[in-house]
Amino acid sequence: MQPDVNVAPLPSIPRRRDLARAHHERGGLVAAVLPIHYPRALLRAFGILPMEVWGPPNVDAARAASRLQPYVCSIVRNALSFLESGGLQIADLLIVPHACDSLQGLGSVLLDFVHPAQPVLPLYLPRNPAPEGTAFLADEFRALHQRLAEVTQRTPSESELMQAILDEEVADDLLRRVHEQRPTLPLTTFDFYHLVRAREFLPLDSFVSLARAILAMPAVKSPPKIPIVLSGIVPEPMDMLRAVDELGASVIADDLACCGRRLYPAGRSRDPFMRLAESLLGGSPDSTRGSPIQDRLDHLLGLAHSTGSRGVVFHDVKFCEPELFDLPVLRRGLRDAGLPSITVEVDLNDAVSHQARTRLEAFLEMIA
């Protein structure tokens, strides 16, 4: 395979705990949030700093083991196992959103098990996106905003609220542009995931002004690749991402709960509530929100079809049951819309397989 030579030096990320030291240095906050979809601006708002918290990979997951099935996922096994050894200690409070079973059952072990030193603030996410849904959300973000004032002993005026919110909805709208633009930038698979995976934990004006870099870089004609759809929860391990560079493809749109499944529209209500909710549930269709697998489907195939990919690539965590439940329907539909598709299953914990690469590579070739 040949090298890419029109790679460009990536912009420097400074490390998450030189973050967190600075904002608390300014009087603020630091929030570790749990997977999937939560308001940054309403966190934003009170001057707390989110930072996301995808398992981490590559944890001593067997402290999670005395509360935690053996089943259940490596993001939730580890994020726990994490806690428990001071990893988060950096954080001031814990948002636990319910995107799965998994992650509900984490914030009950959290709240009448664990009993963290931080306080543990639950987010519950209607499955219904139809009006009641948005409704059922608005109200959500009430009760996360009284919580949030208890927490911080102050509370942001609507208008103040109302400003982070279209502070926020600027850096999702910058945050599309970049994956619409990914065919041109002069950046690697893994490097475009290392980018835009910083908005999981960046202040706002960092992640602005680091898109707006990114969107400055000069379009290049890369050397022609395999195009494919990556879909999944989150590209841990990152190294498949290396991978897929190195077997001459590359992803030229996503379907990641991480990523394009957060490319948020700005909300229309002029209730900061409504709003929040509206964005939060005009994203993509999301096993993690009960969207229709038909949904799903029509996404992906509509993505292939606009991108020109030639496969859709699963790249999905052990025993995560959202994800699982769709994934024979959508590989069936696929199928029969004449797109080809593979499953990689991974654990956080685990490198990259021989066996995971070389199916890969197999699929690669069948598809080229």
Contents of the next structure:
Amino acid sequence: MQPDVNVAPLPSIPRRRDLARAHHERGGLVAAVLPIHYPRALLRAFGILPMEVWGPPNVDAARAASRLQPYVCSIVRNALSFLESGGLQIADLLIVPHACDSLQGLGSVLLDFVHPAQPVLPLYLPRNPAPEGTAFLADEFRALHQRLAEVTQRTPSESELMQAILDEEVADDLLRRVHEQRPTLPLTTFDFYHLVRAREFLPLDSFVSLARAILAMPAVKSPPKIPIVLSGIVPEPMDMLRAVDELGASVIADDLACCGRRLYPAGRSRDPFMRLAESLLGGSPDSTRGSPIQDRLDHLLGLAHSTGSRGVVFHDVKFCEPELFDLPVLRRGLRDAGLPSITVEVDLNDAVSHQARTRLEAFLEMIA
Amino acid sequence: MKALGDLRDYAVARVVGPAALRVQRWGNQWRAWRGSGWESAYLAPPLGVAVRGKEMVARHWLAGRYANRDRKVAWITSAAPVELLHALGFFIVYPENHGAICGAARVAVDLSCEAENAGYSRDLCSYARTDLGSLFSGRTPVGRLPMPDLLFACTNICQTVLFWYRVLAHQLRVPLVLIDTPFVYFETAPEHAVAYVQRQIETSVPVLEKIAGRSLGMAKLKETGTLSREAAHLWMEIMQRNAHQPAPISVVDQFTLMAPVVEMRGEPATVDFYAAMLREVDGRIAEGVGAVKDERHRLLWDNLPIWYRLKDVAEMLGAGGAALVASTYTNAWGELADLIDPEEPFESMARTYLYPILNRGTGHKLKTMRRMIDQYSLDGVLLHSDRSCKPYSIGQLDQRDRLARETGVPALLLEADHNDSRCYSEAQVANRVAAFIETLER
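Could you present the same protein in the form predicted in complex with its partner chain, rather than the form predicted on its own shown above?
Time for the whole complex; same chain goes first.
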């Protein structure tokens, strides 16, 4: 491969372990947070550094085999394996948001059987989009606030909480702008996700600095690449993104649960908990939040049309029911709108197979 | 012409069909009375009342064929607050029950293939695949499914139903009313969860009334709640009679006889049916009749049944003198009866529908199993690791280990799927069950 002249040197990202250690030295706590949606600002208000656990990929999944059946997805199996192998020892507490039956089961198994050293705090995400859902979520956040106060032995004032929310809204806005400027950023697809996914574990100030640095990069006119939209839960294994780059394509927009579906708008209420709930439920349509499939289809078509994308790649983790149920309708709807799509099913522990790469290559040739 | 068609349908649905089913029931009762038609060396014949249950279910599906002509039809998940819909006069269809019928009739794989050909992954719930396949192909063992005017889903059994019903809502272009029930991780649900469910039930009423074309009468809702509670109480009493040894009614029979309490609770006929069943079960106890002729071992079943191998599993166990005496699954349709309060319908519905076993933690299920082991004097547990039901299955490996370690009762995990026979290995199950029974006999 010829080096891409438009690719800029990357800002360096600190390692999670180093960040956690530094945060501990400052007297703060670290929370390991499972997918997908959670109130980041609420944790920050307690001086807690959230570190998200999307798998991680390539761990010894056998450790979870004594507790979870093989038909549970690798995001959940890997998270448990990682925990049981000591990978989450840096965390002082575990937050388990409710995203699907498997994450629900994991939260329950942790509470009832695994009993990790850290407190386990589950969080239910309402699926009813009506105002009742927003009010309930605000109450869930109030309950979480109380639990966090017990764990940390401190209680931030309402104004401190509101300030944390406003600070996170700034970071969310920067993240949204980074996503919007993606077509002119001098970054490969792999590097783009390497940077923006740092939002999953960086302290607020570090992320804000990083986002500003990305936005300050000189805009480039990219060499002709095949623009595509990426959908799914998480772009792991990340080697798939390298393959996208190597095959001459570029992910120009995404509908990933860990990225594009978490570009939260600011809430409106003056009540901090309602404001958090409004923000979290205001993200783009998401299968795990129970969004109607038509909304998801409209969103995908909107993303593709606004960015000039020529196709959609569904990068789905095996056994992921929320995504798999929507897939046939989404693909049919895209096809009817003249937008080709392909599904690549992955397990977080598998390398990108030659077969998957060949299929992706054939798809990109078709839409080029 | 239309009038003639209506008249014909009316005659079939209300006169000819029911009469034919009644004659069929008389024939079955006659054969049962003569003791003919039952060929098992290990199992007692089914309860006599079973033929009546079969007729009730058949009549329901027969009426369903023509329901779109004169009633509003709701497709509804199995543990949703059905009392509201009964009180508003909806004809109710449970796609999960339809899926189970397809499974028992061994047509589920063919129908699932229809869904898989349309792009639905084999990793999805086999009930959902079966029903989507039936919808796409128009094929069903019940003759014809009435199309819904309303989809009514409650997430207290799984999140899968939400994904599944969203597909239905998109496909059929009908309104979906969702009752979202926060998962209960701890001993009790927080009050804001109860309030959330209650608000959803209350705000669903105007939507349901609009579709039904009538107002919800509180007297009718209370009456429905009362009937629902009575049926659930009777069902619980029937199951509790299995504390007697030998157990008068096997779990395999319960799996089929639970259909009315699932799909017809809130109707007077359901109460009558279970009252008759209780009398017959008491009669068996008085006569010393057990569901397994030579009951030597008493087992608990966890999770959904394997619909396409019900009788085979019963025979396999019966041959080893093992009776399935209790089940967390059938128990779920009776254990919440006390929470139903017809005088406070909305609040009590909120609590009742928050607490099904599938909406509660893995530790709660372990506690339930421990209690059942004591209550029914059980000496073994079979846990069906159901590939299609993650909320029921996740936690079973720990539950198995804890049961064996803490109660001394051996437990066996069986890998299968409630509807998809491609996930069932006959020889493997037979070998494992035989080895398990050997363990019990030591």
